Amino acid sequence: MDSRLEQFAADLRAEEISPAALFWLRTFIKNVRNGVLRSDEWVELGLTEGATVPGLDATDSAARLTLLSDYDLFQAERLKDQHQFTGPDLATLDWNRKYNLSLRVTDNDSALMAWVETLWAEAGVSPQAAALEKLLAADHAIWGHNLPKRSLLPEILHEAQAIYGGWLPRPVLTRIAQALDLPLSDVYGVTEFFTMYYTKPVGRKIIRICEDAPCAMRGSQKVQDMVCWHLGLDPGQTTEDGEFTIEPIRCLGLCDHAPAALVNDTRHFDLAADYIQPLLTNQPHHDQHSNKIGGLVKVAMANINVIDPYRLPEYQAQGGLAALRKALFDMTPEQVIEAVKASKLVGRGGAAFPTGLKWQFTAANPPGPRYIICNADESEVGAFKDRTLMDADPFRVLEGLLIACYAVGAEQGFVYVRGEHRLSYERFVHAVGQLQRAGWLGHNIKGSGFTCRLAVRRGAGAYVCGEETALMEAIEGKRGFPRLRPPYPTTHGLWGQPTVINNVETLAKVPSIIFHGGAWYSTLGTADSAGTKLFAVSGSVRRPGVYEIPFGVTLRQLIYDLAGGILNDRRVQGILTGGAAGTFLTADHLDTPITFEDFKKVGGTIGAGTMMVFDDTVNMREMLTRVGEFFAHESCGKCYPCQIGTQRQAEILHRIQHGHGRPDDIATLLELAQVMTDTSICGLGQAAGWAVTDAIKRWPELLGSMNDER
C-alpha cells in the first residue's frame, strides 16, 4: 500500500482528519473513470450522496480541501490552459473553474477500491449513524397506518436525538429530511418550535427543576437554587464536562409530589434543597409510580391502583373490554352516539363541548378516512388528573377510544402524549401492543368487521399544542400553531378529513357509559352537570392529588374533607380554579356547589379540573407573576395580541412583585387582557389575563399599591 494512504489512514484512526476527507476519496475513486474525473463533477456528486450519509457534512470545504493539500495524492489539470498544480496548490485553486483531477497513486484500481471500503466501514460510518439508518428503514406502522411521511418527523426526531446522545447535529437533521422529502428549513421549524428538542450539545443529564406555582410554594427555587451553587452554573448551563445541563421548566404535572423535577425522562418527588444527591445520580428516592387518589364515586379511577397497568388480563378482570365487546356485538355505531348523547357527558379537557354531539357531527360527513385523537397533552399548571389515569389504567382510555373511533368510523386512532410524561408514553406504547396481540386491534377484530388501529405520538414541550388545532399540526409533522377556526375538526381535521379530539379523562368515561347505559351516568351529579369529575388538588393542602366526585360536592368538602385541610391550620386566601388560563375562587365561596352553573354564578371556572389553594402566607403577587411568565413562556408567536400581550403582562407583574408598580400598571393589565381575549386565535392568548383581571377584581389592593413587597 502507498505510503501516502497509510499516512492518510493513520491520520483517520487517530481522529486528526474528519471522516468526510475519507468520503470524498471514496466519492472519487467510486466514479473515476480511465483514471480521471471532473472537478465540478465530483463536487456535486460528493453534496448528493453526502446528504444522504448521517452524521457528515460533506457540504464544508474544509475536509476535501486537506484530503486534497495534505498527502500528495492528488494532481489537477486545468481545462483552460492544461497547467498541472499537487500539493498546497491544490487548496488555493479557483474552484469555479473546472479541473481534470487524478489519483497520484500507483495501486492498482481493484486493490484500492477494497481498500477504502475497509477504512469506510471501520472508520467512515459511526454505530449511531448506522442506527439511524436503520430507524430511517425501519417500518413505522407504530406510528400510524398509511400516513404521509412527514407525520413521521416528530416521532423520528425523538429517536435520532437519543441515538445521538441528547441532541441533533446538523448533518442528522440533513439525513432526515432527506429521507422524508422535506426542505431542510421545515425540519428546523420543529425543532426550533419545540422545547424539547435540541441543535446543539447539551448534558448528558437534563435536570429539569419546576419553577411553577404548586411547585414554586414548595420551594423549588431554593432547590434550584441549591442545584446550580453544587455544579457552578446558572441555569441554562451545562457543566464542562458535558455532565449536566439545568433547565428551568414550566408546569411538569407533577404538582401532587410538589416540588419536582425531571432528570432525563426520570421522575424526581417531594425534593428537598439540603438533599439533591437523587438529582446528581438520577437514583430517584421516592416511588416514581405512586398515585394521590380519592373521591367519593370512581367512575374513570376504577381501576387505579388496582390492577397492574402493564397487564390486560388484570385490566379485563375488573370488567374491562366488556364495553368495547358490547359496543361491537350489540350495538351500531348510531346507538353508541346516542348513549353517549343520554349520558350527557361534556369534554374534560375545559371546554365542556357534549361529547355526544360532536361524534355525530363528525360521523355524519360523507364516507371517508376520519380520524380520533386522545388529547393527552396535559399541559396546564396545576393539572395532573390526566397523567395519573395514564399512568395507572391505560387500558381503559383506550378502550373509550376505540369505541368512539367504532362509533365515528374512524379506522385509526391517536394518543397524543405531553413529552415531559414519558412514563404515560410508554405504558400507552406497551397498552397498544397488548390489545393487538390480543385481537383488539387490527384489521377485522374479533370478526366484528371493524378494522381499527392506534398509534401514540409524543409532545415535545409545547403547552399550545393542547390546543385541538395545533395539535393536529404537530401529529401532522409541523410547527403546533393553531389554526383558524371555521372550519371545525369535525369536518376539517387531520390533514382535512372529520376528526373528533376527545381528552383522556373523557375517554376513560366512556367504557362505564357504554356498559352500564347512558342514563346511568346522567343520575350523577347534578341536572345541569351530570356524571363525575375529576379534580387536581395542589398548593397549601394536606393531601395534594386527583380526587374523583359527581357533581354538585361542595367546594369545601373538596378541600376540607378529601384534601384534609390547609396546611398549618392556615387561612384560604385564594384557589385557583382552572389552572393558569382560569378565575379565583376566596374562602366565602367554599360553600359553592362544584357544577358547571354554580361556579358560573360565583366567577370560577371549571375547566380540566384544576384547583390550586393559595393559603395566606402566600406571596400572591409571585405566583401571579408565574403565571404571566408561563403564558409569556409559551405563547407560540403566531399572533401578534398574544406574542406581545403575553410579554407586557410578565414585565409588568415582574415590576410590580419587586415594588416598582407605576399609577397605570392596573389599567395597562386590564386592557391588554381584552385585547388577548378579543383578539387572539386560540384559547392560549384569549385566556392568558383571566387570572390577572381575576386577582385584581377579588383584592384591588394587591397590585395597585407601588412599593408595598408583601
Contents of the next structure:
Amino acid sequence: MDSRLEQFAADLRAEEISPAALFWLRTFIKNVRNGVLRSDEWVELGLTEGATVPGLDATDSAARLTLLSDYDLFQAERLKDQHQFTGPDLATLDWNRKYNLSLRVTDNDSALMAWVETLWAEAGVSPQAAALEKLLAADHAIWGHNLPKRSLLPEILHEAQAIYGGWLPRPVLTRIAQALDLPLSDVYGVTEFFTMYYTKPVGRKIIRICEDAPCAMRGSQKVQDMVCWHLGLDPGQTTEDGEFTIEPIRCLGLCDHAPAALVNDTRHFDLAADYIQPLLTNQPHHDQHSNKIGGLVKVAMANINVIDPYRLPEYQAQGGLAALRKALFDMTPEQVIEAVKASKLVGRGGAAFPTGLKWQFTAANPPGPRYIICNADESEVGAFKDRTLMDADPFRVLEGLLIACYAVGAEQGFVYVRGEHRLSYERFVHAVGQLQRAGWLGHNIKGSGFTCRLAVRRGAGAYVCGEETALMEAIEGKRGFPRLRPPYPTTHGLWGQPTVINNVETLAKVPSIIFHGGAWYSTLGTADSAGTKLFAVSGSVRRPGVYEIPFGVTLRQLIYDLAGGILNDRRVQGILTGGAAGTFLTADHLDTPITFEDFKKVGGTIGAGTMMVFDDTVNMREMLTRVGEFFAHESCGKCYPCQIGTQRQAEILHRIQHGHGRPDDIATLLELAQVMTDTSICGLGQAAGWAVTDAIKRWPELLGSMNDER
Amino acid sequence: MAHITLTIDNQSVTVPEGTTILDAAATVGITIPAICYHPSLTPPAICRVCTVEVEGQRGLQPACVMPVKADMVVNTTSQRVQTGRRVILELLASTVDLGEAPHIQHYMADVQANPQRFAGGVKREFDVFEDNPFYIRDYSQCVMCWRCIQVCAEDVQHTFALTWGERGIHSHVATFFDEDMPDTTCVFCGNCVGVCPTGALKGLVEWQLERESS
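Could you switch over to the form predicted in complex with the partner chain, since the one displayed so far is the form predicted on its own?
And the full complex, kicking off with our chain again.
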C-alpha cells in the first residue's frame, strides 16, 4: 500500500484529520466507478476535507486533471478562489473553461476501494456523521447572507440526503432539527410534503420516466413498462439489492425531447424501447443540454446557442451587463420602473400582471427589508421555456433580477429553481459565482452605492411551489402551502416583508428593455399585447421547441411555419394552451392571432406560454385523465375543494376513459370544476377543472357518449 | 373604534372595523356554517364551507377571515354559495367517516347534499391509534381542519408534537416518523381532544365505554 495512504490511516486514527475526509474519499472513488459526481454548493466543504486525502493532492496539474470524475469547473473554480488549491501550475489555468477531472489512483482502484472500505468499517465516528456535522457547522455566510436559519432547511435536507445514500434516516433528521432549532415534527412535515425527500431507503438509482401528455403521446408508457418488466418492479418499488427505484413522475419539462426521463439528476432524452440499458447504467447517449429553439425575433433568447452559459465574458461580449451598468450609473430606480412600465411588459408566468406596476407597488413601501424572487419553479405540464433560458443563458436572468433589485431597493434576491432541474440549478449557482468574482454582486457594486446579494435555492418536487405564496413558504423552509390573500406579496411577502416575485422569462426581458428603452419594447407585438413571448411547443409537431415571437403571430404560423407542422401530416385535433391549468383550442382557431385579446375572444389562455398540440390520432380521453391525475398528485391538500376535488375529478375521468362513465358524470365534472374555481385558495385548485370544462365545451361528444371504450 | 355598515342577505349590518363577515353575520342572527373555524384559534380558512358571495369579487370569499368593508354586499345563501357548500360537503363525505360529526351532517341536510355522490374512490382509512393512556386517534374520522396541529403549536401549547403527513387527498395528521404519542413531545394537555370537531380525537375511557355499550 502506498505509504501516503498509510499515513492517512494513521492520521485518521489519531483524529488529526476528520472522518469526513474519509467520507469524501469514498464518495469520490465510488463516483469514479459510476462516472458521476454530485456537484453543488456543499461539495466544496467536502473538498476542503478531501484535500487532506492522498490522491486528492492538487498540487500538480496531472493530479488536478485526474482528480475527480465528471467534476466540472462549477466547484473547482470556487476552490481556486478560496486558495484551497495551491499548486503553482494552477495559476496558468483558464478558470473560465470547464475541465473534466478524474481521480488519480496510485494502485488499482479496487485495492484502494477495499482499503477505504476497511477504514470505513473501523472508523470510530461514522464518516457520514462527520460529513453531516461539517454541513451543519458550515458558516451560513456560505449562502451569502444572514437569513433565518430555517430557510436553510430545504438545502440541508438535499445535502444530508446525498451524504446518506439518497435518503434521510431518522437520527439524521433529529440532528438537523436540533441544529436548526426546529421541532422534529416540523422537519418531518417538510420531508413529507416534497416528493424528492425520502425518509425510507430508496434505490441508488431513481428512475423517473415522465408520465404527462407530451411524453405519453410519444410512448413513455411503453418504456416504463419495459423498464419495470426488466427489473421485475411495479412503479414506486425498489429492487431487492437496493440498486433501482422506479418512481412515477409528472411532467419533467423536457417535452422537446419526449419521451424523457431522469435517472437521479441525469437527463435522458428521446427514450425508446431499445434505450433501456442507458437508463439502467445512467449513461445517456447525448449531452445533458440541447436547445431546440427558433422564432421570429430574438430578445430573451438572443444568446442561446451563442454563448457558453459558463462564461461571463462571453455574455458580456454579447452586450451582457450593459443594461445593469446603465441602470446603476445613468438611471434612478424610479426611472427604471418607469421604463419597465413604458414597455408594457406583463408577467410571463401566467397571470400577466404588469411588471412595472408590481415593482412600483413594492418600491412604495416604507423603508425596510424587501426581496425579489425569480420564480424558476417551472413545472406546468408542457412547459420548458424557462428551463431553456436558465440552462442556456442564466446571466441574462440574473441581470434582470439585479435590475429589479435596484429598482425596488432590495438587497437580497432569490432564485427558486425547480428541484428536478438540477442542471439549471448548477448553472445559476455558477453564474452567481462568476458575477460575484467580477464584482457585480455584494457590497457597493462597482462603486454605485447599490448593495445586493443573490441566493439560489432548490425545490424538491412540488408543482404548487410555482404558486408565489407557496414558493415563499418553501424558501422560508416550510411546507409549500399557499397563503391566504390578501395581504399580497407586494406588501407582505417573504418573512412578511414586501416582495416582488417575477417569472424567469419576465426577468430575461428586462435587460433589453432597460438598454433599448421601454418604448422600443412596447412597439413589438400589438397595441394591447406588447412585446415578445416565448412559447414551448410540444406534442404532435415536427419540431418541438421554444419559439420566441412578437404577439400577433397566428397559431398557424407558430405551429406550421415555425414548429414544422403536424407529424405524419395529420390534422390538429386540439391544442392545450397554457399547460394543464390551461384551455383547449381546436383546428378552427388556427388563424387566431396569439395575443391576450384575441385569445380571450375565443376562450383560450396564453398562460405560461405552452402549446401542447394533439393530432387527430391522440386519445383525448386519456390525455384528460392524465391532466386530472396531474392535479390530484400535485394538490397540496390545504383547502378541501382542491384536496378532495382534484382526486374525484381524476377518478371520474379515469372511469370515463375506460368506458365506465355514469350518466351524470359530465354534469358532475362541470359542477366540480366550478366549485373548485369558486372556492379554492390558490390558482392550482382554481384552474384544476378548466381543461376538462373546456374539453366538454369543445367536444361535447368526447366524454358524452360514455359507454364505449376508446 | 370606527364602525362599518354593510349589507348581508339584504339586511343592513353595522359592526366595528376589522370584524369578519362571519362575525358580522352572527350579530344579526345569520349563521354561516364552517368546519375548520374555531373562535379561539388562528383561522386557517381551509374548509371553504363558509365561503360567501361578495359583490364585485371574482371567487367566493371565506367569511371566517374576510374583514368587512364599507358598503360591502354579501350573500350567504345564493345558489352559487349553496352549490359550493353542497359539493364541498359531498366531497368530504366521500373521503372520511362523518358518523360522529352531527353538525356536519346537519350542514349537509341543509343543502341537500348527497353523501354518496362521489363515493367509491380513495378514502382516508386508518386503524385507531390506541397508544397512550389518555386519548385515542381515529383518523378515519379526521376532516383535516388543522385545529389539533394548531393548538399543539403556536396557537396554544407550543408542544409541536403534530404535523402533516403527505399531501393532497392523502394528507393526514402525523407525528415525527409516525411515532407513538408517548415517544413524541406530547404533554397530554388534552387541548387537541378539546378542539376536535369530529370523533377523531376522543378520551380513552369515553372510547372504551362506547365500545362496550355498542
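The term rigid core refers to the most C-alpha atoms you can superpose between the two forms while keeping them within 1.5 Å. Residue numbers count along the first chain shown, from 1. Given the structure is predicted, the values throughout are model-derived calculations rather than measurements.
Can we say the CA of Arg13 moves by at least 2 Å between the two forms when the core is superposed?
Yes, the C-alpha moves 2 Å or more.
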